[in-house]
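Take a look at this one chain, the form predicted alone, written out in structure tokens.
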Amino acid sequence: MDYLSIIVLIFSPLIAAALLFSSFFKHNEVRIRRFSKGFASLHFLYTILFLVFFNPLKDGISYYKEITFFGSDWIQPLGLKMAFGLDGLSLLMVILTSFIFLLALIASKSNIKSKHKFYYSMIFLLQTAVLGVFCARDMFLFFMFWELELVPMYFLIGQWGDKKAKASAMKFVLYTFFGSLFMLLGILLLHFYNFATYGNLTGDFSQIAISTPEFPMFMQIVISILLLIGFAVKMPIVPLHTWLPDAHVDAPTPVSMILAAILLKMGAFGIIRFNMQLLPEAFKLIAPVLVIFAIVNIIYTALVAYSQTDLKKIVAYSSISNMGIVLLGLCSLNLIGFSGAVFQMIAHGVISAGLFMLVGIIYIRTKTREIIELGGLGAVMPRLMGFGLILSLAAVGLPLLVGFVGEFLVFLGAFNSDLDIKIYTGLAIFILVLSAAYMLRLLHKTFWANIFEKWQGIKDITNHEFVVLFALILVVGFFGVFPMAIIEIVQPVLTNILQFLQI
């Protein structure tokens, strides 16, 4: 539809961030919160319109728009364009982003008590950066938004976090910046060698075509590895994961929701967009090695999660384990595994946001996240216990909940892969029993053990907390029963990737 603008979709949160500093809001906390939630609600409804009228055109791209400057491209001498577009994968990630940001803003009421203008403006700046990553159709534009995300995240963790917040924020920035240097080098090499080989000076994804006989395979592999390092930090992949538990533990609850549900998916999205679509032959060669990393992610972090006593660390390490499942699906090199990986990205985004919200509610009331200090909270917080039970069952992959579909498709795809990974996959499935163990342990120690006397007077969830958890539960249940609603949108993109991989 002509009245749907991808430019408005991406940059309207940036305008909202600027408006928050106007004299109209002053330092009125209620007015700032209401404006932020109202704008985020409208933005989410706007993204739904993109889904309703989505009609993929050439190369599966819809709503394509290029910003020109006095009739010229962004950096015309280098062939760089400020071009945006949506395919099925981008659209799903954009909708998930808008949905989670809306819920995070609603959750902020209980968690943010100071510097409201600055906080909400940083949230909207972060939203623009993330949307830019998912919608960019140029490699360097993708990188620009990838780096822009560091600025608001540093302040969101450092200014409103707990305990060692500033150290955790700096660790997050340094790790991501370290990975970004490798990613930038890979992008520059891809840009240069594409021009040297084909005479096409461009950063446009759709105009970069790699052919093995002309483009040296050694260089393809080098570029692919450089890009993978950058994306591996963000997913994260062991051993580049150590920034994540610290960032989660010290970040405020709404930021943890965004970090787990959205930012981790940027790494997997980058692998799909760059490694699989632009360098398919190199990815096929690297995939068997990546399978080992995926299995390590699944097993090692599940074991670490089981040994934790801090609720946030348990959920944080379980997130890393789930991203290992996503990576395994991508390395299966078949449509079943690909579909499972993308579905798992969406499923984990919703479930992890709910679990971090759950932990945040408990921390606000008890001022502790140590399971040995909690117990019996179900007696005084029955509604929270009900939500926690559903989210935990979804996290361990109970059928008819959203967590089951992605895991089932990933492991089915891995068993049907042409790669010799059946033994590794079988081991990973066996270790998934451990995920049930640590999630049920979390539930038992928190809600069903004997209640401590000091928790007798705490209150159950408030209305705005109920709205956040109920919205997430609706998604968990609906897409668990109707998974094809997601798979059908993304399948054309995944089928196109298989054609790139010549499988």
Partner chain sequence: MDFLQNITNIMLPEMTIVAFILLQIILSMFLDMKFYKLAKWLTVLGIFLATSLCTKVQIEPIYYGFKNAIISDNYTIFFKGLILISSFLIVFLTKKTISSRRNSAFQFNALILTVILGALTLVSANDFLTMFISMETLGFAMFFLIAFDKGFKSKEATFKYLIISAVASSIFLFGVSYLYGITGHLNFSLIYEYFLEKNPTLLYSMAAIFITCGLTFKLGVIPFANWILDIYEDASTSVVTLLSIVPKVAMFGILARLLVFPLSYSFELTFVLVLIAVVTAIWANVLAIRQKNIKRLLACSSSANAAYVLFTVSLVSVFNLSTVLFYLVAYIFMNIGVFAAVIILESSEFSNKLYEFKNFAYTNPVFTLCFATCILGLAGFPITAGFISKIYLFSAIARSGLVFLPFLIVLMITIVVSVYYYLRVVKFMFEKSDTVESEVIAYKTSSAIVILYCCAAITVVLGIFPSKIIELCQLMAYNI
Second form
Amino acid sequence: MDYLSIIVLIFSPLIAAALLFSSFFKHNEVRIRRFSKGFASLHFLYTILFLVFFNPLKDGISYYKEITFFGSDWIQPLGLKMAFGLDGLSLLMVILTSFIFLLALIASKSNIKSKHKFYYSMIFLLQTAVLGVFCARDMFLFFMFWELELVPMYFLIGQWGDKKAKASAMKFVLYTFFGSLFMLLGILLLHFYNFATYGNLTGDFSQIAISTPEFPMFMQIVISILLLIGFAVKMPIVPLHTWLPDAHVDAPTPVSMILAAILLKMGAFGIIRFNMQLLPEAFKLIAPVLVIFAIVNIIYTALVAYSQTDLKKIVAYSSISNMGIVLLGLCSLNLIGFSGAVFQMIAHGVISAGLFMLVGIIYIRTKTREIIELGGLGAVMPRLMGFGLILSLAAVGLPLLVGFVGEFLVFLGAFNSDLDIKIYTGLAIFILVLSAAYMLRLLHKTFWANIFEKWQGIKDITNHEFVVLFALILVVGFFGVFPMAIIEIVQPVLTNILQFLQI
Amino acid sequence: MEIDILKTLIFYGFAGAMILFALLSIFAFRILYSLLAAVCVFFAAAGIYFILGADYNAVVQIAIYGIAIPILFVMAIMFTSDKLDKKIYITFKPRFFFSFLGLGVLFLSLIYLIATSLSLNSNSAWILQKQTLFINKYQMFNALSEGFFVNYVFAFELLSLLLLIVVVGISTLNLIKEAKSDE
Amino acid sequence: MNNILNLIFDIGLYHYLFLALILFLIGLFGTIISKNILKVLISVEFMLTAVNINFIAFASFFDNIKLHGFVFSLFYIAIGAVETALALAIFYLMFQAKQSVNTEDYEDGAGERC
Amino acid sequence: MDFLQNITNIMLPEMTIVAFILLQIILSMFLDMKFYKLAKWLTVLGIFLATSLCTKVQIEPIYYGFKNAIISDNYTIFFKGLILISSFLIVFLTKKTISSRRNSAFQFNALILTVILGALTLVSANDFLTMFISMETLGFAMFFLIAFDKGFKSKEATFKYLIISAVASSIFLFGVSYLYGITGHLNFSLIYEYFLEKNPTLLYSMAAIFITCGLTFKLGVIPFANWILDIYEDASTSVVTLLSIVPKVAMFGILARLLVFPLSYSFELTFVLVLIAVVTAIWANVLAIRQKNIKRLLACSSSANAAYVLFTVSLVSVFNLSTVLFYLVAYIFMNIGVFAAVIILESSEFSNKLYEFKNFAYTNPVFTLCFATCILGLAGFPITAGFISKIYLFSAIARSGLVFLPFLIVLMITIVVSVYYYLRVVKFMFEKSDTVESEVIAYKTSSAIVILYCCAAITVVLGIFPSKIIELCQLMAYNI
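In place of the form predicted alone, the structure of the form predicted together with the partner chain is requested.
Every chain and every other molecule in the complex is listed next, the one we just looked at coming first.
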């Protein structure tokens, strides 16, 4: 639809950020918060409109738009455009982003106690950056938004976080910067080799995708590996994951929600965008190796999560484990696996946001996250226990909840894969029982064991928190029952990738 | 081939003196000896210029490096002499040996490069070419004046401005006032 | 044999080049190892002289019509003299405050200074 | 008449500057101390006039003047413009430096103009003699500027600068003498033409390496970089701003010309320069981690930035040159912005220690925003010019050949290190501390504030709309 502007979609949060940062709002906390929430809900409704008018069967990019400056493109001498567009996958991620940001803003009330103006403007800046990543149709634009996301994240973790927050924020930035420089190198090589083969300077994804099969195979693999390093840091894949637990533990709850639900998905999204759509042949060769990484990711982090005593760390490590499942789905190289991976991305986005919210609520009331100091909270917080139960079961993969569909599809895809990975997959499924173990242990120790005297007086969840959790539970239930609603949207994109892979 | 014995002797005399005094100057215990040796080096250099036919340069060299600069140095030395510690000699840190090693390598490689260029270079002239002294000094001054006032007139003007700026700049250094205000 | 004798005793361009090279390296060596600031300055002068010998030798062997080398060397003598004089003036100012000619007293270099 | 024609065609900006230098000197003899403000405005006027004369469109692509000693093409005009604009901004930052020594205001401004003059002639030099004299003009004026501050610290810095400068120029001239011996010329174009017919020997490469090693001093890269931290710390900040920008820009301008014309036949030189650049990047970035003083940190940062540019300059091609030009444009504004912030802090009685920056974000939000923008620009975060310029620079290196990829990877890893120390500055500003009293910056130097805001704005604007400037850079690079 012509009157839906993707530019407005991406840059309106930036305007909101500027408004908040300027002296327009003074230091009135309530007004700032109301404005933010109102704006975020409007933005969410706007993204829903995009979904309504989206044609899922159309194989290509909808809502395509370029920005020009005084008649020239963004960086004309390098052939780079500021071009945005949505395909099924980006649309899903955009809606998830807008949804989670709205919930995070609602959840901010009880978590953020100081520097409101700065906080909310940073959140909106982050939203622009993330939306830019998902909608960019140009490699360098993608990279720019990818890097831009670091600035607000640095402040969000460092300024409102816990004790070691500044160090964690620095670690987060340095790890991501390290990865993204390799990614930049990969992008530069893509750009250059496209120029060398076709003689036109461009960063457009669809044009690069046409020319990549002409590259020398060795170069394709090198570029693919360079790009993978960048995404692996973000995703994270195991040897490069050490920033994540720290960042999660020290970040305030809303930021943790955003980090787990959206920023980790950027890594997987990047792998689909670059490694699978642009360099399918190289990905086909790398996939068997990546499977090993994925399995290690699943097993190792599940084991680590089991040995943790900090609630937030358990959830953080389980996130890494879940991203391993996504990677396994992507490496299975068939439609079922791909659909499973994308579904798992959405599912984990919703579930992990809920779990972090849960942990945050407990932390606000008890000032501790140590599992041994908690116990029996179910008696005083029955509503929270109900939500916690549903979310944990979803994370474990109970049928009819959203987590089940993703995992089931991924493992089905992996078993049917042309690659000989049945043994690994079996191992992974076996180990996944562990995830049930640590999740149930978390539930048991916090909600059902003997209650300590000091926790007697604490109150159940407030309305704000209820809204957040309830919204998440709705999604968890709905897509658990109607998974095709998601899968239909991304199907064209995935079949398209599959066609390239089959050649 | 006929060898001009006198010229050889003169060259080796000057060159030997130069290297000897340069080494002396660096390894001398007292700064004054060091300066004296340096003056000898400058005079020997002037002699080398004479052999090469650069009379004018030689005269300027003697005037400036033989006389003016040493006087400045002597003033500086007199100014500091009573506070001078004889232990201030040369450093025997690791960097002494490293620099010795590095410069030795540099020396050998440059010797090699010069030697190979001498024999192999297409304008091999380097070894065969005989120095052609000027028939009359008029020719040399003609060339020099053309260099100064035609070819490099811009650089010459710039140099004059530079000297002017040095004078202006030294006035900003505030030699005497500054010293008092520091104490 | 005769050839080698010729090489040694028949004064050619390469004699001057070697002389200049040795003097240059002595100067460089001196700037690095000298502990006395004034000696560092003197060593710099040696390097300058070596460069001048090079220029004059090349000019008188190859370029005796235009004599660019002679001109360059004269320019360099002037610049070098000014540089030395200036260095001594600033040395005078510096010395008044610190009362030392030892390079090590002025050494901070790339280290950390708090 | 030839002389006059040369002047009107190609030397107008330089002659304007010379006229204003002489004017300043004459006024310094006759005017009283209380007219010290006049000096600054005269300088501003001079630079402005020179800039406007500089942008005069060239009718012919290349002019030679003074028997080929001077060259004027679009490339040099671009560099002249760059130098003049950056010094135009820097002149406004000198208020604090002059305030303690008003009786020397005219001399000070004459010296600044001389630095500019030296940079202008250096960029347009076409033979080694003119180049050397321009270099020394620039250098001598710089000595006095560094020594201008009261106290012996600045004298010590000057002495270090002077000695290293003398050694560096000796090494440079040693190389030049060999080049002269091999070819018999001092003129760039003649040396270039000489080797069209004859094969360069190894001695030629050695001479080229000597020449560039001598030049690296002014760039602040490794063989002579040790003292640069002391010099940056001890000299007064506005002078350091000048020192970190004008000589470097001019030196890169002439270095590119050298590498395109007389030194273009040496393959060894490329590798030596690349090695120097990589080693400097490692050295400077690792050193900067430990620095607690913002000026010393900026010294390391400017060294590292010079290394990135040197890397690209050494891989000579027209495209690389255009990226270098854009990098310099971006770097100038970010660097001036950062130094303007440091000057504002100094004039409000803050010391240069990083831990004194605490609470700034809450007491002076706008100042912090601009300062952080410039710092993040230097680190290379997006929507600043630093991001675009780094991408553009690396795209040049990446397309220069696979041989340089390992070096590029090392360079990128050092950039990760640099992000750490740049972010540390920002971190301190956002840190809340109860022990340090929250002080509001006294905006005594309004001109510095304006410069800071302008630079931050330009940094952001260049980061969003770089297209036109990059096109300009490419146009100029094709015209070398």
